[in-house]
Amino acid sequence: MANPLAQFEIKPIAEIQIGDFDASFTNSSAFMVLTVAAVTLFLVLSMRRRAIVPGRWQSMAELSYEFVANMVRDNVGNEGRRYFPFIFSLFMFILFGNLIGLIPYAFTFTSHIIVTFAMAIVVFLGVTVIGFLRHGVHFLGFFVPKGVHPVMWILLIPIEVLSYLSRPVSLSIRLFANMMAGHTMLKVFAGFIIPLGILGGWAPLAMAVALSGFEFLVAFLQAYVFTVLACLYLNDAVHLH
């Protein structure tokens, strides 16, 4: 039976070594770019023909639009319209890179914590610039917790400090370990499909089919938790709550 986690190796498909880095395009790289070459070619071909009464690919891509727009509006406020390319950029790429890794052979590149922990990173690095930006060194308060006796700010503000530090590490593994389980479960059960041949196979194939199914379910809740989270941060950043 095939090693379940043999389906994350990155491999390099053009080496490409400068100095002692090696930047080799790998088969992450090139799902990276099929997903943002779908993504572009899915609003693009979807909008090219603008109807008053939207076809099924456009209402799919109004129905993204709005979806984000109304995820940043609750969460950050119309102060978070700025942002909104960014934010919606975000959860687009890993949505179809969710989505695209669930073809058979296909790669989910966010199933590498590397991959998850840049995108944490960008996004805690801006939120923080924001914040600095908007706010100065007032923004330093978003680390003394109103309400309490500034003989408790010794023990909080370094509670605070490492939870707001902590965020890229949490919002990274866990789009992560989600991705990465999910696909080493259905590898697990696809692999004992053959080897039990008619007989014993229908369970497997069983929960096989289950699991495509959920899934597809957690490629979409990932790609919103992920983004949603974005503008949480987001909101404390403009608005320093």
Given for the second form:
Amino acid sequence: MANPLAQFEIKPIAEIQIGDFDASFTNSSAFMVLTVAAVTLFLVLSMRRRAIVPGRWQSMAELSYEFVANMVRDNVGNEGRRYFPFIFSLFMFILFGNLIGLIPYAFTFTSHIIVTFAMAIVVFLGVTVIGFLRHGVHFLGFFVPKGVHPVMWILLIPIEVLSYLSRPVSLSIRLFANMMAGHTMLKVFAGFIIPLGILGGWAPLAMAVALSGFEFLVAFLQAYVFTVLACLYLNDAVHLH
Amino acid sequence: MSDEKPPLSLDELDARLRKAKAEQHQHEPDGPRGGASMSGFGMAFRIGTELVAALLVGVGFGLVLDGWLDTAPWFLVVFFFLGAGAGILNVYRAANRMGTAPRLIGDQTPDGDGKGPAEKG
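Mind sharing the form predicted together with the partner chain? What's above is the form predicted alone.
Starting with the chain above, the whole complex follows.
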């Protein structure tokens, strides 16, 4: 049976070595480029006609725009509008990366924790910088619980700081674990179909079909969860609760 | 005979647009509205990662500080418990945002930033 984890292997396509640093163009990078190209093509081509009554493609592009715009407005409020381009790019990148990864033989770059962690740390650092830019030193008050005796601060401030620092970790683990678990499970069930033959192969086949449908849901849901949490963190930085 | 009303000047149009926009914005509360609706599976996974992530950060912090200051295992012990506390705080906040956490007395924020339980200290 094929190794269910072989699909996550990083294979260099073009080897590039800068000093001691391995900067090879890998299958992971290739699919990231493909994702960016697909998102750009999708949005540019579908909005080319700019019809008042949208066609199918334009409708999809407008739907995704409105979906993210509503998400930003609901979670951050009106001040969140200026961060919309970033949130929208983030959402489309993760969503298309997840969906392209579902194509057989494709590589899912969101199933690598370093990729999701890089995205999460960008969100985390960006939100922290926005918080400090908007509120200056007052942003540190975010870590001081209100209505608590100052003696308890010794215990509670480290907990608040750790809770804040754990955000990029939980954000990246969630996306990576969901994608990796789903793809591994799919591969394991698919691997049983041929060995079990025509008599017993139907059960794993049915399972693989059901899981494929479920994976589409997960691909969308995880992109949504990632961006909604980015919005919530942005809201904390903008409004300072 | 059909077109007796003069067309709106651009200034008038601008004023009307601004009025309509202002009205639209008035209906939008500035801040979060309700939590995200998620499937039970997504919710369970979210809670789990929140707990584990904080613990990981705490333990990592402790190990790094120990290695740096040569005080093993004291910082690991301290930060393990702080990380566990942060994890529980994370879970409480995540559950609060989903609207499923028990409401504590004196906790009036509907979106729940989790400042309520701190009052017990």
